[in-house]
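As structure tokens, one chain now follows by itself in the form predicted on its own.
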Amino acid sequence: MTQTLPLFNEFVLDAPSTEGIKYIGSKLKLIPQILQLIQKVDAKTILDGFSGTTRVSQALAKLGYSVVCNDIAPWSAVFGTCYLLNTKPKEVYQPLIDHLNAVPPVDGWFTEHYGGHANGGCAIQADGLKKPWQLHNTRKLDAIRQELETLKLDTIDKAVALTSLILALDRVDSSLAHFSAYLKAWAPRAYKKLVLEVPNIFTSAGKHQVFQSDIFELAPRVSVDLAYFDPPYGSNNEKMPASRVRYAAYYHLWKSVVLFDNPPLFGKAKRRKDTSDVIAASPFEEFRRNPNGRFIAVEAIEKLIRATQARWILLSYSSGGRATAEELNEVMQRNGELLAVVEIGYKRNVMAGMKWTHKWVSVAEQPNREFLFLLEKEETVLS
């Protein structure tokens, strides 16, 4: 069904190194093929308009990119400020670290709702619920997290201290990867001490910009070469609910951490009310269809792509999201030229193209199927 394309060499490019935490739908894997169709157009300023855990990012500074860095969750951009903004050498911050490790624990807002007894390897609480840390880990989170606050930083330092945190945090937690649910038996991680360790932070030629905004408010003010979309996916399942946990929801819990604000919570993963699925919907990840019978995630991909302001857009779908084969591709073709589809097999890490249309189409309608498309946009919808 596939073709191998000049466009590919039978090697995939090597990606720069970079750091992250456990995510759902993260493109770590993919990274090398991201980078290699990036390089075929003429980029020097690339949008990564969700950047999530900020791999991509880090990955197009490290290679010179200047790079625009954007997610609606506080905590990326806390990511993206550590990583692309800091341009300090690491060493300096290891007294900083080394501070906050030693700090004493103390019980706290997160040890009152997120720490556990180890319960001889039971998660499960006297108050019947699950928890994803335990105690002696939330006390040091509690401790750790007040005394940044107490070391009035600044925002590229307290960025920096923070992705330390979170990094330490997701090493010991007892998850799956993601915090709508709990282990029911401790994960043998979350027996570990947390201890801090200075984030592998780097200093870059690009000139980097780190926004957290809703992309429908940002892709018309920003002027760049390449944007490159990973949206959240909603699901193409017809008996999906019309309540469910959302990307926001997954992640709360780094939330709390970067804002520190002792929210209401809510449910037995006692979530944020804040990232509730009313709040905290995205129209990526609406499964309903409008009053004219079109799929709301498919409308959300096609206004993006006319508000960017750049001429190449690197789109990454799943054949698991709303949008389907032919409706994406009907979308492409009212918006510019399909330059590249490319197909990514995670478990034969194989990479090809797609030589025509058709083709593409009929894998894509297949289950399990990662693609990224290169759209160069018309001149009239750049104007």
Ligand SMILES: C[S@@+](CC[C@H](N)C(=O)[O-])C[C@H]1O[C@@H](n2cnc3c(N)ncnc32)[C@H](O)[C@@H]1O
Second form
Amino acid sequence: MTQTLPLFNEFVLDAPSTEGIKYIGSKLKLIPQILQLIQKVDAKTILDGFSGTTRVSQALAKLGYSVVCNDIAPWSAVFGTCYLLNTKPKEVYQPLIDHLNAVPPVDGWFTEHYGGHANGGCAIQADGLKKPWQLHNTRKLDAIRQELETLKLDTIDKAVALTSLILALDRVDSSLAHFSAYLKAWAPRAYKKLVLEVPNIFTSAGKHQVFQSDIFELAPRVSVDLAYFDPPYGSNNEKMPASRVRYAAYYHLWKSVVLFDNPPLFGKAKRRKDTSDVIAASPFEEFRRNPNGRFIAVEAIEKLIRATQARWILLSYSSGGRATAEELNEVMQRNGELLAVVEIGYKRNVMAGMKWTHKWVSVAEQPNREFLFLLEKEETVLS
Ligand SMILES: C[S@@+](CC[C@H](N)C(=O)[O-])C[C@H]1O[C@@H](n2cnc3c(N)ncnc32)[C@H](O)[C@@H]1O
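Next block: the form predicted in complex with the ligand, after the form predicted on its own:
Below is the entire complex, every chain and molecule, led by the chain shown above.
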């Protein structure tokens, strides 16, 4: 039996402000809906299992929840450490940020591979490659990144400085919100000077933890009231060529900024070799069926639901066709009780009153629909 939850006919929640980079699949616009659903149940501790920009984690922490923030990507762990683990007031960091802004520019690894001349507007360089930043900014990046090593900061201070650097780089890049290809003509923002600012850090009452783990490794180890899962779905419309969002490949440059390890590179976008599709693939990004005829992504979701130590699971889902929706619906019915289904952006936000657990499947026939599912796990599955 499903239960009707009054959702959006109540007050509209004022979501706390958050900060983050441009990120494919960021849930910035869905934070109010996510928070409203979470407030329908009695949760105090929350796992944000695929935290990405950490915007959802930031909003939850600001509302007083204790947050376990996790993502496999190193940049997300840096953001999580900056926003969730810092306990100092914002002003304390101003001298450090001023110092970094004043470091004299140098030519280094980032300039060699990712810096380009303004060229009268054309980002294609003498080597025939397009570049994501102009030289004046990669030279600052090289200098600041080296200085961060020299300063030998503690983990939290370094995370605050790195977050500040990444946010500043994100404001002056010449990309389409990711780094798997760069623009032919310089974006107007690429001409602006790289200037670091203290991130909008805050202190909060909850006890937070930050992990950089594969979710399958972490989920059985942490016990929380509610887990929010926002996996990296591929476009799995069977009739269309696959367009997978591969986070490791899209954001390779943030990994290089965080690690500062001058890795071997390949291809026109000069991606890190360790972000090649063979090495860095995720089962959630896989749109195909396995030899048993099951969708690999949906099977991964079932495995994750079963491994999760939480009474409630909130799942973000972007539909990719009827077949996957049907399979996902079966997975959810099999593993608990579906308390609410919210379809985003189609004024069908509240499906209460309809036989909506089945109804959403027919809506999901069209690709690129976005849903939120609130699931209560079966006791037997939970134990
Ligand atoms: C849709 S994005 C999450 C966006 C995030 N909710 C936000 O608002 O910024 C999916 C995230 O899953 C992460 N990811 C992919 N495979 C993972 C895995 N096996 N374990 C943990 N995180 C993973 C990616 O690094 C990416 O940040």
